[in-house]
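The chain below stands alone, shown as structure tokens; this is the form predicted on its own.
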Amino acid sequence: MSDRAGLDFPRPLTTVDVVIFAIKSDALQVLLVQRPDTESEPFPGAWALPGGFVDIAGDRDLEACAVRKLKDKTGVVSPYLEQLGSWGSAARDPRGWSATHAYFALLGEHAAGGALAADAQWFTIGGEKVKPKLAFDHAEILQAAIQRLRAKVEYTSLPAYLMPPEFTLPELQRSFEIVLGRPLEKSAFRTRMLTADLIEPIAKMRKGPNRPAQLYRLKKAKAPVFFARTFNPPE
């Protein structure tokens, strides 16, 4: 029953879950948390997306709840957070009728390499899933997030948010290729990035076995760049 006067209908369980992506070890990875192994837990010891119940006293809105959950597990705030969708039914949580509002977030390599919560761990994505069986309907939510990310990478600069503060153009191209799962033509990619008002060179070079490579950084932008056309797959 409601604790507010005039509201006498049952309230569903309301949660927010966050699909947190990063590129680690040259692969697209997602952050999962292991649920407590207790009798009161509906999926004891299972892996799940980071999330939890909305704090109606502290969370001003759903996004604030997502930001809080992300920071609880990673200690950082994501440079990119987007609402993915909502899932709800009487069957998704054995504790009762439940609805969750899912977001996906992108973390740069430097942030993803920081200290995590004790119950959190990175898992490599293969296709549209991970190896562990996920609690609730989180496998479905993860699949939807991967599909959304890959679709948007075809025409936006989202992989730039997966980069460290300083990077070379080949490193940026590799991040696009990892997310898309296919190679991109070097000259066309370079032209697109340099004309998109997305990155800017810095007064540093990356030394390596060959000639030094120019380092770049992401321009201060609140939104990703949208490209006029998609990346064409190789013929």
Given for the second form:
2 protein chains.
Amino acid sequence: MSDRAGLDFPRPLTTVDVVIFAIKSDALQVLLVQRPDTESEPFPGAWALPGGFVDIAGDRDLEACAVRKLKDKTGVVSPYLEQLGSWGSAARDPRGWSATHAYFALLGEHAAGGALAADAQWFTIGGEKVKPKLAFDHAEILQAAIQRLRAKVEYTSLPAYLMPPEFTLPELQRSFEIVLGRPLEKSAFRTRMLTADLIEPIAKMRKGPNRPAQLYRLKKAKAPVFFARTFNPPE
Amino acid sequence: MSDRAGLDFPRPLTTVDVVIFAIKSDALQVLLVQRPDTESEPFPGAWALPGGFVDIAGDRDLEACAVRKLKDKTGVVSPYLEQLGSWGSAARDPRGWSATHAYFALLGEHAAGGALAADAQWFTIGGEKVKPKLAFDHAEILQAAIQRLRAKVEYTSLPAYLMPPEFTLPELQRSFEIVLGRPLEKSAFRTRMLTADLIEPIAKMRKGPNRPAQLYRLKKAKAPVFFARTFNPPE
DNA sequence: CATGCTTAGTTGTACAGTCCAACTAACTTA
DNA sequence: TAAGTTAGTTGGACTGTACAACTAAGCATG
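Return one more block: the form predicted in complex with the DNA, after the form predicted on its own shown previously.
To see the whole picture, the full complex is given below, headed by that same chain.
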């Protein structure tokens, strides 16, 4: 049945979905969109990850489709976009066998504060899920994205993409802690960040109610940094 | 154009491809299949990764499709199968917009020594490629798989899946070195393997021309072990 | 003004695990 | 027996994480 000489066989429905993360209100949040509330649609009115069908006439490749769908809902281009994985089966969509190519994106604080499409909204992540029940297998995809992000935060600089353009080291540490859901040891964190080729100080301090803090910014065109060792796991 | 109310729009061709690794002749090898030598097929007679179209009537999900295609060519089920990623674009296949969901598999020495389908053959990997020019974008997929495998070998126990049922520690170390393409430090390697919950000694020694070596086997139903730290990078 | 509190930044020490050199153990060959 | 080889072990140096304790720099209060 596979590798048919002709191409006249049924093909899976093919979509791209994007898990878009940001830190808002001191919490990790994800962008969801509300599906149309019409009876002819699967999961009417339910919340889902942004995404939809691949347009083979307009999308050059999968990543271009992901970039398009992200921009449709947020109006911006993400500083970090990574392919998460794909899900495909007979069971995911009542309309028939379907597959999705999932990506996850990290939005900086300023980008995440902008206007959204009318059907889009930020939701706070609790554990490995959100409050609303999600359409399709999107809860599973969201969980996979959260697990992937958290695993990579243990040994990379990924949360730097969630920061505003200028930030202090304690603020950066806080972003790691929010994603991971646990405190990190300050001196090890500082050593890690200051010895990596990642950030540079700017000639400005953050004034607050206590001691002023040095402001930093990401170095130009910065790819994520990989560290040789993870933070120690929580007990 | 996306999220169309109806489903009467063109869909991408959808395939699953599997990068199957094994160690044979003291080298990392990958299984390739030769495409049909007919003019009506794209890349006639060229070597390609095992795979092909998703059969939406017979394949429950993407992974089932991958397992089927691996078994078609090798006759066995792999002890380790991991999703690698997906590639989809207008440019990969002259027949039209297509997407593939790629997996990589690790075959133990015994499984890799068995009979193959008539069109399949093992090829030695040099650097991040093989000698033959591959069909479609399979050279790119193979490169991604090799990079993924090597990156994960720095901090996991993955090469254990490439071993025969019984092995010595120096043999296990050799498998890591073959995949990584560089020597590893013996005492650190032994500490790593013996303190992980991965292998157990059996009541048998390997007799050879020098000192006898203790034989080990993988502990039952063993998921890969993750280590907190990578081996030090080569200079 | 002094004191206490808070957060920013720093420092010395302990620890786990990687690397290296050197060693002992167990075999084979000349 | 000596030399060579591989298997297995050990002490010390190194890296970077965690911890406790400290100094620095502000603010509020009495």
